[in-house]
Structure formats: structure tokens, C-alpha cells
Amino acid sequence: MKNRKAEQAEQHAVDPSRRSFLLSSAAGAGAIVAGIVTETKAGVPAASIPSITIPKEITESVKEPAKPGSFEGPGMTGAEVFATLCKEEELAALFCCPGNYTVINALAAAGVPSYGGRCEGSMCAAADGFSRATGEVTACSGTEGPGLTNMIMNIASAAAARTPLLVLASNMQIAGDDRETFIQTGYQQPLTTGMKKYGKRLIAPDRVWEYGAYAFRNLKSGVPSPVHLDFPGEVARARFNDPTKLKDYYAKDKYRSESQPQPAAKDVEKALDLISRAERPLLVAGQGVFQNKAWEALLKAAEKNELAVVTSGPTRGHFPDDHRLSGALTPDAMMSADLVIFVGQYCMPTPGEYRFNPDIKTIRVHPVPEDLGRNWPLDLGIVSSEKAFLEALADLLPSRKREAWVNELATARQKYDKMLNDQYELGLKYSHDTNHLHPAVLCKEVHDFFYKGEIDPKQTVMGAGGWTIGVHAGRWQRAYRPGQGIVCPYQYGAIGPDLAMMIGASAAVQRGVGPQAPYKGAPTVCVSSDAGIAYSLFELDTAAKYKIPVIGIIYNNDSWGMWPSAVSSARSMHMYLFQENLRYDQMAQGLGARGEYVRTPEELREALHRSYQAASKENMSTLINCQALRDFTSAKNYPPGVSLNPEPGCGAVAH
């Protein structure tokens, strides 16, 4: 006769539902989240233990239809002014932990598709990660002094990406200003200097329209980055019965402009007597390619003239990676271009942080012409949109077929997938010889099944982050159409921001906002590490609560990952260490998503296929809990141990 543990194991295997979960867990030694009932010493039952659930007036209030504030009866308040023309912006979501209470009411209450977390820094990167996702302009929001301060390092890590992030904050009262009245007053505008494109403290009610106005002119034009604006209560609150008395009120095509620039001829005639002249051209299509959704021109003019695409940036997937012309695996060729063409390449490496020949002729096409030059010497610098100069390509570029470079381009795939299986069969036998998963291997397992099995390999959406464990799934990640692609710590190399900020991007899928349209609802993944589920494991609850489907794939190496700096330093290495065997997993489980714990190949598989049954059919996420060697790491004891990918490509996160 099965024993009751054994059936449990046994259902549990074959139905991953939230139920059968809840009912195992509660049976376990860590039962925490299932209504069950003890017993006292004297055999008396104790108090029960509630479920986790989700009360119906989140459920409720998510349902309720947008009311938007009216001039009409008590008028509008300057925060249902500013909420009006967010809507008429269409900003895209709005991340937020409660504070700053009038503006984000009034965002909810217009219709803007609004979140509720438990930390402001995460719902910043929620917000980061949802624009990632889409290309849109999204919110997040906190409370003055606190709140704000909290999101900084992911606004910092949003200015990097450039990324196009409305920063709203409350800040008490005009008032009180340098009185230090009450609490949490803060000068918040000089907080954020250096992550901003614009930024503005309101002070004068009537205005609040022509500052919204200002806001998305910014966040809509050139270059996009972080716009930060914070509202003193006598601003939030005003009260308008009449738009004549609000300053400069009138419609966005009146504010702001739609055009673009486009290349001029005679530039775009030396582009092409340059790509003519090229045996080996290459095109590093940054995140301006993405934002400017002008993949398909990209693809058009790289066709027609058998162009090289590498992709650069926070996003991937604007060139899809198992093109026969994509360069995002071939490291090795890249050192045979001559010619390179940055279009929309935001962020500029130096000569020497590109793995390209010194000698390289250089084309930069960029939207504003004050960073042309900056870095990198051009020989043509280019003033365009991106998708106008690609567009041109795409028209004038002739036919032509360049078979020595594609075939070089193949024969470095090749030498890049056979490295890339060797070190899988070495991190194979590492794994089989002490029982933990290597990170080659994770990364490996989780690739096959999300690009491999049954899964379309353009539906998950992933994004990845941490040290030892981002390095390597970010040779192994994959984006075959745009949007796919998430390059969580891009450029600013934030620890932490991962699972929250694909949360977000879980949040665009859900909506299908977008490149997500044709993805609409599907489950998104996250690997992260043990160190930076910290920052963000909280937001669990966020994702339960609003039904977003994430898998966390957590590789659990008990340390930070540059614990080997402590190596030589005796007194050190307690600083980079954490307890041993801790259970990331069931600490989700207390979040109310699922759990599990793996330490092989097989178990992980499993986990994978019952995690995304889970996910898909009845959107609960789950944190898979990776059980590694801190000493996986180490390139003496095990190996090549880690380094650098090179860039571009995929793996890069530097730009």
C-alpha cells in the first residue's frame, strides 16, 4: 500500500496545478502556505493555518472600468489633468508601490493598464522591462523621499538602456519647502541628474499640461531616456473646472511632432559607394532599430545585399539569430569586416571593446547629430531616423551576392556551436561527478527545451542576468523575432533588477502589446542567480497576484559570483559567502508560486515541463531552485571557469 507522502509525489508528478502544489507542500516539512491544521501536544487541533489567496477586491478592481476625471461638476485635479494626457499618449503601463497617491490614482482611474508591487525599485524595473519588451513609454511611480530613492539604481540601469521611463514621484508641499515639515521632503531632481533626458519639479498648478507636454516630447523624440517629474500636493491636487485657465492646453500633434529626420541624399549616396566598395560588410543594428520598429527594412536591405546583421542593445531579436546572414553567433568572423554600419547604436563602445579590425571603414547613423564621432572616428556620419536610412538601403542598395562571406559567416557558426557543446559535455561530467547542476548545462537544458522540443522557438520571451550564470546563458539564449530577447543588466550591469523587470516584460506578453501580439499570454523566463533573486524575489507575489506567468530559473551557488577576489585575501571571503542550501525555492512557495528544487539534468527537465504546464494553463509562475557549486566558478578547479562573451554578439552586455 502507497503510503500518503508517496501519493502525493505521485500526483504531484503528473499535475502541476497551483492545487495539487499547495496540497504536497503542505504535507512537507517546509509547509507554509496551505490552510492545514496542527495539533497541540495534548492532542487539542490549533488554529488553522490560512491559504494564500487573492482577495476579490484585487480581482474586482483590476475589472472596473476607467472612469477619467472631467472638468464637468468638481472638476478635475491636476492629477486627472496630467492622467488625461497619458492617456492620450498612450503610455503604456504603469509600475508603482502605493504613495504619490493622487497622480497614480488618476493614471488608474483613466484607463492606464496600472501595477501594484511590493518595492518602487522593482516596479522601476518592471517598467524598464516592459518598454524592453515593446519599444513603448511606461511609468513607474513612488512615494516622495523613500520611494524614490529607492528606484534609483533602476533608473540609473533604464538610462543606460535608454530606455523611454516616465519616473513619477509625490514631493509634499510647496509649502513646506526648506522646512523640513513632517517627513520624507526631499530635492529630488538633483537625485537624478546623469540618468535623465529631462526632468522637472512641477510648482505651478496651471502648468501641469505644458509639463506632461514637455514630458512626452522628450520621451518620444531623438534619443529616448528617462524623464522625471515630482508633484508637490498643491500641484496633484488642484482643482480645474475650466481648461481655458490651464497654460499651453491643447493636443499632442500640437506640442510634439511625428516627423523624423531623414538621411540626406548625398549621405546616402556615399553609403552606398561604401557598401559597394566593401567585400565584408557588417550592420550592428542597435536598439534604435528596435523602438523604430524598422526590423523588416533591416532585413529587406540586408537580403538584397547580403549585409552581416549583428544586434546590439537591451533588446534582441530585431535580426532574428538563425539567420544565414545573422553575425550573433560568429564571433570569429567578425575580425574579417570591413566595413561596419552602427544605425541607431545608442550607446557607444570605444575601437578595442568591439572585436573588430582596427583598420575598419565606419558608417554611424543616428538621430541627433551631437554623438556622431563620439568614441569611434567615422568615415560617414549620417543624421536619420533609423528606419528612414534603412528604408533607403532597402530601395537603392543593388542585388548582390557575397558567398565568401556568408560562407565565412557559416563556417564561425560552426566553430561557435561545436565550443559552445564542449563545454557542455565538460560541464555534463562535472555535474554527473558531484551531483550539482553546471551552469553549461542549465543553460543548455533550458535552451532545448524553449527552442527545441515542442515549444514554437519564437513564442518565449527571456531574459537573463547575474554572473557566472548570465554569462552563460547568454550564449545560449536565443531571439528569432523582436522583442524576444531581454539583456536584463545591459550596459549598467545591475544585479538584481532581473526577475522583476521580466515580470514586466511578462506583463507586455500578457496584454500582447506589440511585437508580443502574435505571443499574446504565453509564459516568459527568467534565469538569474542566487544573488540577484534577493533584490526582486518578492515581486512573486506581484506576478500571482496579477496572474503574470514567469519561470525563475535560479542557479543557487551559495556566494556572490565574484567570490573568488577573496581568494587571497584571508579575512575576506565571509563577505562574498551566504548560508549554504538555501531554498529559494520554497520561499517562492510562501509568495504563492510554485516551487522546485533541482540538482540534476533530469530533475531540471522535468521542472521545466511541469513549470510551464503550470504557467501556461493556469498562469502561476514558478521558481526553480538550481542547486550549484560556488567552485563552478573557478577556472582552476573546474575549468574553463568563466569569462566574458565577446562582443557583439550574443552574450554582450556592455553595448
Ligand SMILES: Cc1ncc(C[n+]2csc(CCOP(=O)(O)OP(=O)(O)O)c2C)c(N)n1
Given for the second form:
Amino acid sequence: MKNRKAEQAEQHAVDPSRRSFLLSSAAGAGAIVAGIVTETKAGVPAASIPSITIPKEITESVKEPAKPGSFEGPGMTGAEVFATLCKEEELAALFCCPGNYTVINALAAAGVPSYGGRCEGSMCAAADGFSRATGEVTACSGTEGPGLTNMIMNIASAAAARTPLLVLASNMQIAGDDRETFIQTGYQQPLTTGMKKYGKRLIAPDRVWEYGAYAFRNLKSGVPSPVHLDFPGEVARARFNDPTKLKDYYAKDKYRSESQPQPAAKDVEKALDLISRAERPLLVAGQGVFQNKAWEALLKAAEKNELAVVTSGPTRGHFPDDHRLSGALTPDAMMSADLVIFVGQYCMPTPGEYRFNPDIKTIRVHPVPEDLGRNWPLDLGIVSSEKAFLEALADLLPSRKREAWVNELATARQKYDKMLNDQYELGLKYSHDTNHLHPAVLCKEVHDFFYKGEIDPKQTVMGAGGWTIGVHAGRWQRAYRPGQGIVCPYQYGAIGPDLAMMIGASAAVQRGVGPQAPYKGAPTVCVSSDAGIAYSLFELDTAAKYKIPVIGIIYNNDSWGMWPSAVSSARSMHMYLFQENLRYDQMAQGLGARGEYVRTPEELREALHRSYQAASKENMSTLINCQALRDFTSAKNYPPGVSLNPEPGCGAVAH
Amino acid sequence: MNVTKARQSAVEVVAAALTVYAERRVFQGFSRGAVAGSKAIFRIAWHRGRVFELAFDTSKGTLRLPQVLTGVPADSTMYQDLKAFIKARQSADLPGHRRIDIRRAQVRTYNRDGNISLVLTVIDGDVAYGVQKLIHLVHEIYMTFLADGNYFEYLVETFDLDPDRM
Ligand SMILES: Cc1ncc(C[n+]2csc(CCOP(=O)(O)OP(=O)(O)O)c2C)c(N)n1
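Okay, that was the form predicted on its own. Show me the form predicted together with this ligand next.
Let us now look at the entire complex, which starts with that chain.
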């Protein structure tokens, strides 16, 4: 067997392009970066330091054909039985860290696209991101105790977003329960209480298929949410050499149904009547419209009767932002709506959270009856699948023009555009005055590059998070087709999952899954913060090893953006601040991605151009470190400071 | 109808209009207070968990809402901006459903020690219109004026909010 170091040296010799690319990109990004790459701090010449390489074991193993388990010979393990079911259910992807070995190996062998990363929490966010970009069921996995507990924040995020996420973890052996046998054991199911639709510690090996069916029944019907299964060794490693040894071992058309609730004719009639009496109807197309793939029916219904449409939820684009009937960029017109039709609104606001007038009438359409009437009093509640209801509307609504309403939307859109541009102009002045990037300027540059330049505006999937930068990025993020926009902090407000989530979304684009098919392989973008990147940065290694091209744009304001909370508390400020001028770009380089450092709009534009080239031509990820000032967060010195975006509409992060 | 009966029925019109908002969960809570002479009081639990006391004066045809906002000095930019916002709600440029028609109702703003009161005077006798417009106006002050302006820090300080949860 060849010595590992010798193999590395050989690889380095035959694959110089990656290293020279790193060098040339670093040179473009300024002297400090180049200095680091060519010479270590200790002064050791770089030539003696092996370059970052993707070992051939990774590349080869990714290409290995699937080899699902079989009852023949030694039989199937419990993990393989479960993996077979996951494959039959078309589990779209698995994101994991090693641990729960039997199960992840079985899933990978069964042919489920699998990714291994650096941190269970981030892998959980990546699985969520893949699902947000496609609507498909994805899985994350980690080892018992430590792996599962590391995932918690992002399981909770996925639950808030109603992501159909299968959370898997090993959990020692039933034989060791309650004995503190060895390490890592723990009661997992109570930890995910309130964050899942269904969960189970599997204890009967012969019921592993049956519980897989429970999992997918929950993931694929009604309103989805995470499902958590923990696997003790007795289940994962049980052996089955005959199907008769398994309970309820039958196919998915027997253990669950694809049947969808249809709206009652009399309810549709009432809805048509309310719509016909409304002057300014607004349809809120929630996450259910995306999950139910009902966007074509939505467009048809909206155009036929000139209903305004605003989307809500963790994914944007199931109604195009640039449509004349879109309410995404018209916050001022929201107050004018006299009828709201919530369709597939999984997480209901309370009146006073959405910017509607107090006299608005309400129809709500939801696939399960239990939630109708929750939080928001209804004039009409309808149990129906989103698609069935929207198809009924598209069929039965009369053609109607609502000129005054459409004009009002157009006026509100102009007003919003003007507000954005005024903020940009002000930001530009601040940027010039301080030689630091203001968030409005950063976001407008990113917006112009991906939506107004040479790139097809429908192509790039973008996600954003962070506080100051998050609210600005939300205002400038656009979605012109389903699955194009990801609202990373949606509803749970976690700082941190953004980059990992977008690596997951990017994996979906790389594979061209579902609505991403026409844009297969395109680079994606993540706009996030310095506090946020600390949680996900290491996944640049994951992106690099799978050649997933993500362009990360980090607003570096040397702080947790909530520092104004410490202003009146003298002994507190240190807890909110970081060292200044940290170099996330250099850290990215250390992980095998590109790094760019920018402080002006011109530099950002050039960096975006280089990063896009590297992403689209070489599948290289980049992290662009945008140096900003923490004072931009406060309206005291730099108005407008920061304020949450109105709900519903682009930039909204809740409901 | 004698004067007393007419007044009683006007109070009922106000009560009915407000009850509808309570039933639609626009208000978090609502109760009717005492009627003393020409004045009727209504208590409304509403934006930012605050309880607003609406006073309806039947003889003057006024709906008075004290302490709509507090801590806004009369010489502050915020107060000037608020007055401009309220004036804009009465502009003929706005579509009818968004406008307070100055031929039907007039709104005045008062500022005493930073406490802002609104007084809406019903001009054409349509009290229900007056209630609707006053409720819409206060709603827009909270939902639009405060949210869109540079008032993040004002909101945090005034309403003692967790800045994460606005
Ligand atoms: C994991 C997590 N920790 C803390 C918070 C509370 N919080 C909300 S916003 C914020 C500031 C975040 O700073 P940053 O992401 O750097 O945003 P910036 O203002 O710099 O854009 C904090 C601490 C949170 N929401 N999530």
C-alpha cells in the first residue's frame, strides 16, 4: 500500500491547477491575503506546505454505484431495511456527520445522495436548505447524545419552517438503557419535544419497516414538520434474511395515501361570492402552495380575476416578484386589501402582525382542519389541499379586471422602489465617507449583479440571514420562480445556519432537483453576517469537497448586531463585540474555498465577478468578506439604522 | 327622538363598531366604561399590549384617544413626522378607502409633555365613519409609521421590548 504522504505529494504534482487558482485569486484580493498564501507566519516558504487537495477516496467514493441491502446471504441489517424504505420513498438527500454509522452507511449504499460535513448542526441546516429549495423530504443524521444535541437549534428552525426533515440519530443499545452503560446515551425523544410532528425511539427490530412507514406518512401528508427516529444498536444491526421476519412489510401505496382533500362545492361557492364582492382581494400563498407544487394554478387563478398575491414562508418565488399582481414589493398597498385569502399558510400570524387594515375579511384554506380559526378569526374556513382549491378558483372564477387595484399596487411598488433607492443613496454616501461598506450598498450591488446584469435573473438561488445585513438583504432579495429565494432565519430567527443551509440548497441546484432542474449546476448565493458565519464557516470544506459552488457574502461589522442593547450598560459592551477586522476571507482560504476582501462597492462588484467565474467554471466557493462598521446598525449616527421588514412581503422573516 | 335617546343611540353606534373589531381580534380586549353626562368611555387593549381609553363626547361629536404615543417631545423630529403622516392620511391623493375625508371628519393632534392625543371630530353625524377612521389611523401609526420610520430604538425603549422580538 502506498504511503499516504507520498500519495498526497503525487496528487499535488498532478493537480497544480487548484493551487495556482488559489494563488491567483488571492493575488486579486490584495497583498495581505497573498502574503498568507505564499508564506506562513513563521516564515516557512509555502512551497514546502502541501496544498489543500480533495483526496481521490472522496471523488471515487462519491461515484460508487448504489449497492442496496438484500435478504440473500447474510441478510439485511435493520439499517438496510430502513434505507430501502427511504430509497423507495425517494428521500432526496442525507446530510450527516459520522456517527449512527450503520444507518448512514446503509442510506448511502441504498443510493440516497449523501453528504458528510463538519458539524451536525450545520448538516441539519443543510438538509433543511435542500428541502426549502425543492419541497422534498431530506434527512440529517448524527451520533447519539453529542450529534443529536448539536443539531437542536437547526431542528427547531426546521420545525418552525415546517420542513419535511427526517432527523436520524443512533442511540446506543436498549440493553444499556438506564444503566449509564458506556457513554453518549440519553433520552433523545424528549429533547425534540415541540420540534417535531412525530418521533420514536425504535426498540422492536422487527418493526423497523413499520416505523419507517410511520415516518414517511407524517413527512408526506398534511402539514409537514420534522420526524425524529433514534436507532439503538439492536435495531440498526438486527439481521433479516426473510421478509416474513418483518412486521407490516408492505409497499408505500398500502401504508400511506396520496389522496388530497378536495374543497366542498358549497365552500368554493362561498369563496367565489366573497371574492366577487371584494374590490381589492389579496391571496397570501403560503409554504403549502410551494410544498403542494400549486404555483401554476395560483398564477392562473390570480390572473383570471386579478387577485393580488403575496407569498409567505421560508421559501420565496412561488409567485414571481416581478408580476404586476405581486404584492411582494408593495407594503403600502397591503393596508388597502379588503379580503385576504390565506392558502397553505402553515404558520398563522395574529391580526396586528400582518400589515392589513382592521376591516379586512378573511378566507383561510388549509389541508387539515385543526388549524382553521387559530390566531386569526375567519369569515370562511375551507379544508382543502392548496392545489385543489387553487385549481377550483382558476376554473370557476370569472375573468375580471380590477384596474384601480392593479394601479394601486403599481403606485405602492414605485414608492417602495424609491424608498430602497433613497436608502441606497444614503448608504453610498456613508460608504464613501467612511470607506466601509454600508449594508444597503452591499445588498444593492449583489442585487444588481445577480438580477440586473448578464446572469438570467431567474437563475440564482439566494438566501440571507443576520440582523442588520439580514433585514437589508431581505429588501433586495428577489424570487422570480419557485424555490429561488430562501428565508434562512424564517420564524425561528436563528443566527448562524445561513451558509450551511445554502450549501444544502446549492446541493439541490447542483443535482437539478424539482424546481431547480432548469438551473442545474448554477452557483448560489448566501448573504450573512459575521456572527452568523461562525456557526457555518467550516462547511466551506464540505462545499469544496463536493464541488458545490456557493458565494458567501459576509457583512463584517465586528460585532453581534444587537450591540445597541449594551449602550446603556457600561459593563456589557465587551460581550457584544469581536476583535476588529477579522479575516473571514482568509479562513475560507484555509478551508479550500476562495477568499475576497472588499471595502468599497467597486471592489465588491469585481469580487462578485471573479467569484461567479470561479463558481460557474470551476465549482469553487468563495467567501467575500465585506468590511463594514458596527455603527451602521444604529439610526442615531447612520439613519435609517435597522428595522424589521413588514409582513407579508419580501424581507419578511416570520409567518 | 329626544336628545337623550339620540345620544344613547350614538353611544351604541360607537360600541357596536368597536365590538366588531374586538370580535375580529383586532383588539386583544375591549370593555365599555361608564357613561357620564355626554361622555362615554371605552377601554381597548390593543397595540403593544397597551390599554387605550377612548372617550366619546356625544355633545361635541368628538372621539378622543389620549396617550396614543408617549415620550415624543413636541419639538422633536418624530413629532413633526407624525403630524405629517397624519396629514398625509387626509390627502386627496389617497384613494377613498385609505383617506380620512375632511368633509366628514377632522383629526387634531395634541402634545402635552410628550404625550400625544388624537381627537377626531365627526362633522357629518356619521359616528360609525369616525370610529372606523380613527381606528384605522391609530392602526397605521403603529403598523406603518412606527415600523417604517427610524424608530427601532424608540420602540425598544418606550415599550421595553426585547429587540429580537419587535
Ligand atoms: C443563535 C442565536 N444567538 C443569538 C440570537 C439573538 N440575536 C438576534 S440578532 C443578533 C445579532 C446578530 O448579529 P449579526 O448576525 O452579526 O448581525 P449584523 O447586525 O452584524 O448583521 C442576536 C445576538 C439569535 N437570534 N440566534
